[in-house]
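Form predicted on its own, single chain, as structure tokens, below.
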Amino acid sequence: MTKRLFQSPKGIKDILPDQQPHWQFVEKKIHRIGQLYGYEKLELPVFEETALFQRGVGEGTDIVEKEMYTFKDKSGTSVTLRPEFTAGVVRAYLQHGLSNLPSPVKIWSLGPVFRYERPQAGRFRQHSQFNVEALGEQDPALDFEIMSIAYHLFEDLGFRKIHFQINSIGCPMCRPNYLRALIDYYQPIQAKICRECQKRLKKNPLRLLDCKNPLCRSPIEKAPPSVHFLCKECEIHFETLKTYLDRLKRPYTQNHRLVRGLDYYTKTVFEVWVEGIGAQNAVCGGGRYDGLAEALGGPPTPGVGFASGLERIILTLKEQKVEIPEPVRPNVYFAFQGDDAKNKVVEFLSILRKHNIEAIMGFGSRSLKSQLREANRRNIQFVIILGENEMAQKKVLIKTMEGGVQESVSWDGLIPFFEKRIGSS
């Protein structure tokens, strides 16, 4: 019987060792940006009750209808691999009484999310997401802070031509008037829009503006803007936010077509666009969700946040040719001859690593020549050779690979030798 070689499932990618420097670079920036703005990390479970996303994200959304990985566990409970973070963050906020903390409660999360959708540039069926949330305040200055975190992160990463797309989709007081106007606009032309939008017209009219089908492009351009239907509170909120953006000279475009695909959004919605990934140029999306806590059974709790996929961030880093730091690699390689030398190398490795000197050894019973070839392929700076003569003299032979200079050093002088040349923390 021929054995089948397994492959990763479609739309799921392995992150190989040579790809890790980009990931580590981005994750380090994320941790730092959280500290700068006073946000604390929250770890969430990778799956939740399905009902959490049905109620929080919305029954009529593409995520709930088409994209969730849902199954029953052994108790018969329907659970879903998380397709997004925000519903879980608000669930944790309500469950653990985080409302008792000083307001706003500022949280960030990082981890995998799962959506069964067509794989595309920078987006996979399992992808990693950076998520930021602030709960407990309606202040538009908090909207601006959330947007500033995204801007600051992408600026620190070295992205070019960063700008916001912004809109306001109103609140439960004023949005019904807008939805009626949107339905009235689309009903006479519904035969001219795609089939998916014909369904959206009945179930989720706001999503009509989010359609990517070329057939729907012209109707979307001519659709009534949501900002023409804002109540006074939403209008003041949106204008105040734009004032902050203007004061800090943050570039933005008011985009009346911009909506979010999840039902819990209110008032502010935004995306961050950068140069370098063609038509898929949004690297971040978010907004305000003042009704989500109530939808999940909690008290009224305003909230605002954003999410950004790490794969899209890394794709942009590469397309914009942003230079990232070289990964830390071992400086020292031990090559040996004989079992006694090998035993001593194991001891030396432990000593060097305790002094924070990156070091590795050859394994198996390969020849000295073979070990030196390995050190050369690994681009090692120093090779320590330990053979019978060195064992007898209680010395090592240290070869600097660039230039080929060799020095004989006593065992006691090994650490001072490297502290002088490569340092030690």
The other form holds:
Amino acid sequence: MTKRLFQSPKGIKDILPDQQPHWQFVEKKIHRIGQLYGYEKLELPVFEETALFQRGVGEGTDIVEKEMYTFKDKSGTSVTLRPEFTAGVVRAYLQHGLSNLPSPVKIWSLGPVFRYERPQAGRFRQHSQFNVEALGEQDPALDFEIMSIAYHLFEDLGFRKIHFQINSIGCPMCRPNYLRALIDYYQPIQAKICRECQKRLKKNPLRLLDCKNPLCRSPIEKAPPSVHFLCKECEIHFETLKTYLDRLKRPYTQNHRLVRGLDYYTKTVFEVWVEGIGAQNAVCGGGRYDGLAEALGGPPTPGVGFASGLERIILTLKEQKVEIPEPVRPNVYFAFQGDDAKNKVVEFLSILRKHNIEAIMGFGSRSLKSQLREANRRNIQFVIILGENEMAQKKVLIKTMEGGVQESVSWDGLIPFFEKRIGSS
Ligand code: HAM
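Target state, the form predicted together with ligand HAM; input state, the form predicted on its own:
Expanding to the full complex; the earlier chain stays at the top.
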């Protein structure tokens, strides 16, 4: 029987060591941005009861209808790998009485989410989200703060041409009027739209505006915009948000077609588009969800937030050729000749690392030449050689790889040598 080599599941990527500098660069910025804006970290389980997402994200959405990884656990309870964070954040907020904390409660999370989507560039079945939420406040200044966090992060990462798409899709007071207008507009032209949209017309008319099928492009262009149907409160909210964006000179386009793919949104919705990965792949999306806590059985609690996919952030960094810091590599490679020397090297390595000097050694019984070759391939700055002569003299030979200078140093002088050289380099 031939053994087959396993592959990672379709649409799911390994993040290999050579990609870690990009990930660490982004994660470091995320931690700092959280501190800067006064947001605290919340860690959530990777799976939740399925009903949470059905009720939170919405039965008629693509996520709930087609994309969730849902299964029964051994007790027969239906659970789902989280397809997003927001429903889980609100669940935790209600479950742990976080409403007793000073309002708004400001939270960020980071971790994998799972959607059974058709894999393509920037679209995976497991991706990592940086998710930010602020709960308990209706103020449009908070919508602006949430958008500012995304903007600030992308600016800090070195992105060019960061651009917001914004829209307001109203609230339960004004949305029904809009949906009626949308249905009235689409009904007579039903035969001219795609199959999927014919279903949307019955089930989730707002999503008609989100269709990517070329057949539906022209009907979407001429569809009535939601902003013409906003109630006074929603209108003031949207106008105030825009004054903040104008004052702070944040580039934005009012996009009547932007409705987002999750049902909980009210009032503000937004996405960030950046140069390099295009409009099909928003680097970030979010909005206000003032009815979500109630839909999940809690008291009325306004909320606003966004999420950004780290894979798309990293794709943008690469597309825009942003330079990122070099990864930290070991400075020192300890090579040896003979078993006695090897035993001594094991001891020395422990001491070097205790002194915060990144150091590695060769393993097995390789020749000195092969160890030096390995050090070269690993791009090491200093190679220490402990051969039979050095053992006898209680010394080591330190070779600076760039320039090839060799120095003989006593065992006692080893740490001072590196503290001076690495400390000052
Ligand atoms: P979303 O737009 O579905 O919103 O996802 C947020 C971000 O996750 C997207 O802008 C994109 O960067 C990334 N993303 C989504 N799907 C994929 C995928 N298949 N592969 C790679 N990246 C992906 C939400 O999830 C909302 N919960 C955001 C939110 C938070 N709204 C309010 N608070």
